[in-house]
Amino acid sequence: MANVLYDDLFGKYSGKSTPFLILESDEIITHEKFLEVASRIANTFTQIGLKVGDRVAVQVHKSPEALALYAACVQAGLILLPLNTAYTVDELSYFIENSGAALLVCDSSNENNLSVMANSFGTIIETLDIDGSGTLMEKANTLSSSFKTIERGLDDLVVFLYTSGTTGRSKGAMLTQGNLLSNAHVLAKEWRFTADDVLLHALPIFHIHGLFVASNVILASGGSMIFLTGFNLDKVIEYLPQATTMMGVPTFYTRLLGDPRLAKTLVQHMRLFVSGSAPLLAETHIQFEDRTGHRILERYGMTETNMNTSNPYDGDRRAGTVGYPLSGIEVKITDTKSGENLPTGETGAIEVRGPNVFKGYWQMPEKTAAELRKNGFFITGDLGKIDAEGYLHIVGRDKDLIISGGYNIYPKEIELILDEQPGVLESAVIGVPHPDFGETVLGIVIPEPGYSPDLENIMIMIKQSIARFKHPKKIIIIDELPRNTMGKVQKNLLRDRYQSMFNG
């Protein structure tokens, strides 16, 4: 028995001096060099006492070493927990406790803030900074660049990805080697990736889009990546002529369109632009095609499943749709109450089934049973319809999920904070259209009689409590919330009322 994910995506490059990562310094890291770093980290894991199946929580900035840490976890049979760099200590505390993480790798600037929390759970702390320094690499650089890969199969777990619930309690989606590997090969084939491709990678790697969709597709195909630390408009424009492909969120494309340097001559060597993690406005599709001659390919995925559907590489890429089911993946629309299949054109719950679908939620059997049917179909929580030509349209999201800049935000978590503030009777949080982020957060508060809530102080409290990407773009005060006859807040009416707040 081998380690199927490591052997297929990483191990095949052993000893090969082909380019893998092109850095902003123009340094080129070869596949061989990358694997040597990964093996040193894997040896470090063993040295500090980690065992197969242990969880490794990672909250670090993007760097070649951070990506090598992913490879090291796969090689050593450990389960990776990539965590948003914006998460606060309180948020991290839940992830560490719930997962039982044996190791937390963090930026050295956060070590003091996190050490008390980590120690309370018996979690080891190592540091890794954006420049590759820190205690993890100090130890790794003294160890062998060879590591005996741990045997793991398709059904073995490789990553926990935490996705918040509407109650604010996060769920750890358990993904297997088979989940990641199947998606990598399907996407590489359907998007025509080869060893000649150079992907402009400006995405974060704590998110499924940048870590698994982008990186795994390049590994599966043998291509290379221009590995930017983040989305910097000048850097992206500088490196576009050297790339053949780019994956991004809608924000990337709206910012490019805002720069006069974006023109057909700049992207004449490109063959594919992919967008995901949030809906792309039809207007952005049209403007980008007019400016560049390229029609952006939009796809649909989620934490629990990787990618499910994609607009065609060859064929009509339709704005407002997310295309067809990927090879080997089934998508159906069902009645949200009965679960019965709905006919073409009718709106209902989107359900998916395939080798990409996760194994369940960590230590949440009831939640797993509620969302993952016995027949293998996963109830995504998204609402959609399939048109007569087979294209999937996402028409809404169950449970009022907000997606801003590609990140999932659940209103309940923010509402709980708002409701605790002085002078606030109740609150509602909604997502409203935003030209840059697709959606942004709007907080709505109802004052207690005779009180006028201090919105500045409320915002200060929010900034101390939750990650920046969850912060409301604005908080407004209104007299009362719209409700139906059963007393339920009608958020759809609020969204309609404020849909033009940030779009003019």
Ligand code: MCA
The other form holds:
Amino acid sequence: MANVLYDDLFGKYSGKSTPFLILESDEIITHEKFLEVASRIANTFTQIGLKVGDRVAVQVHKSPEALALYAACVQAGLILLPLNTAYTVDELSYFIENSGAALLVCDSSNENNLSVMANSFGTIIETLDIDGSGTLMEKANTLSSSFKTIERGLDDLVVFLYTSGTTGRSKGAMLTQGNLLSNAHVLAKEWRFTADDVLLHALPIFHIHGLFVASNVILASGGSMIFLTGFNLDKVIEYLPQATTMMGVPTFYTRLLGDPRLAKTLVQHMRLFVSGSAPLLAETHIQFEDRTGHRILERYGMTETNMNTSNPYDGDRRAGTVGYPLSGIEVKITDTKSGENLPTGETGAIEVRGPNVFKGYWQMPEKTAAELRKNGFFITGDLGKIDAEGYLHIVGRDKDLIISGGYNIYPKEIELILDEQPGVLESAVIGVPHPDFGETVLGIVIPEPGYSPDLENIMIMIKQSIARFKHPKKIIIIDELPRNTMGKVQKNLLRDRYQSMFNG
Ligand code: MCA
Ligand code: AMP
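Switch from the form predicted alone, shown above, to the form predicted in complex with the ligand and output its structure.
Below, the chain from earlier opens the complete complex, with every other chain and molecule after it.
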């Protein structure tokens, strides 16, 4: 047996001096150099005592070495846990404890903050900074650039991606080699990627989108990536002329549209623009086509399933739809209560089955059973319908979720903090339209009779507990929450009431 994912995406480039990463400094990292760095990191893992199947938690800025950490984990048979750089110590502590991570790689500026927590769980700490410095590479650079790849098969786990839930507790979605590999190949094929492609990569690399959809498609096809440290509008506009393709969240496209430099001449050579992770407004799709002549290709995915559907490369890319199921993947619409299949055109729960669907949630069999049916269909929590021509339309969510600039925020997590604050009787957190982030967070607080909660203090408590992107843009105090006859808070009424708060 070999190591299927490593051999297919990485090992095949051994000894090849073809370009892989083009950096903001214009330095080019070849495939060969990249693999050498990955193998040095894999040797470091062995040297510090990691064993096959151990979890490696990573909270670092985007850099070639950070991407090489992914390759190193695959090569050494370790499970990668990519973590948003915005997560606080509180949030990280949960992920480390829950996953039982053997190693945490963090930015050196966070080492002091994290070391007490890591020590308490027996987790080793190494550092890796954006410029490639830190203890991890200091060790790696003294070790061999070749590593005896650990044998792994399609069913073996490669990554845990933590995704929050409606209860506010994050679940570690376990993805296998087969999940990643099947998606890499189907997307490269359906989106026509070849070795001539240069992908403008401005996404973070701690999610499926930037880490797997973007990087794996390029690895599968032999192309290269302009590897920006993040989405900086000036940099994106500077590098677009060198790219053939770009993948982004809707905010990338609205920000580009807000800049007068976005014109046909800037992008006429481009082959493909892809959008996903959040709904792309039909209006954005149309404006982008008017300004550039390009129809953005919208696709639909999830942490637990990788990519499920995509608008066609050759056929009609329809605004407001997420296209057809990808080859080898089944999508059906079911009744949210009975689970029975619904006919074409009717709205219900979107369910997905295929080689892309994850193994379950780490050490949470009940949660896995609640969402992953025995017959292999995963209940996405999204609501949609399939039209007569087979296009999937996402029309809403059966889960209480806010997507801000492509980042998922679960209201419950914020409500739990608000409810604990002095003078707060109860709270509701909702998503309201926002011109830049698509949706943003509004906190609504109901005071205890006779109290006036201190909103500034509440914001301080929130800042200590959760990542910046989850912070409410505003908190308001109202007298009471609207409820239905069962006593359930009617968030839809609140969303209607405050829909113009940031988009007015
Ligand atoms: C940054 N901030 C945010 C967000 N990003 N607040 C809310 N929502 C966000 N998404 C905060 C910053 O901390 C900052 O706070 C303030 O907002 C303004 O920052 P700004 O410089 O404007 O933001 P940015 O650094 O330019 O980031 C915006 C972004 C970024 C480029 C849209 O959020 C991004 O790259 N999003 C992509 C997320 C993604 O890849 N999602 C895929 C996951 P302060 O002013 O206080 O400092 S979903 C997935 O993988 C599934 C499978 C799928 O289908 O793809
Ligand atoms: P995550 O759990 O972070 O992977 O986010 C997945 C969720 O993002 C999905 O369940 C959808 O609600 C949403 N999503 C992803 N792509 C799209 C899209 N193209 N249109 C609408 N929603 C999307």
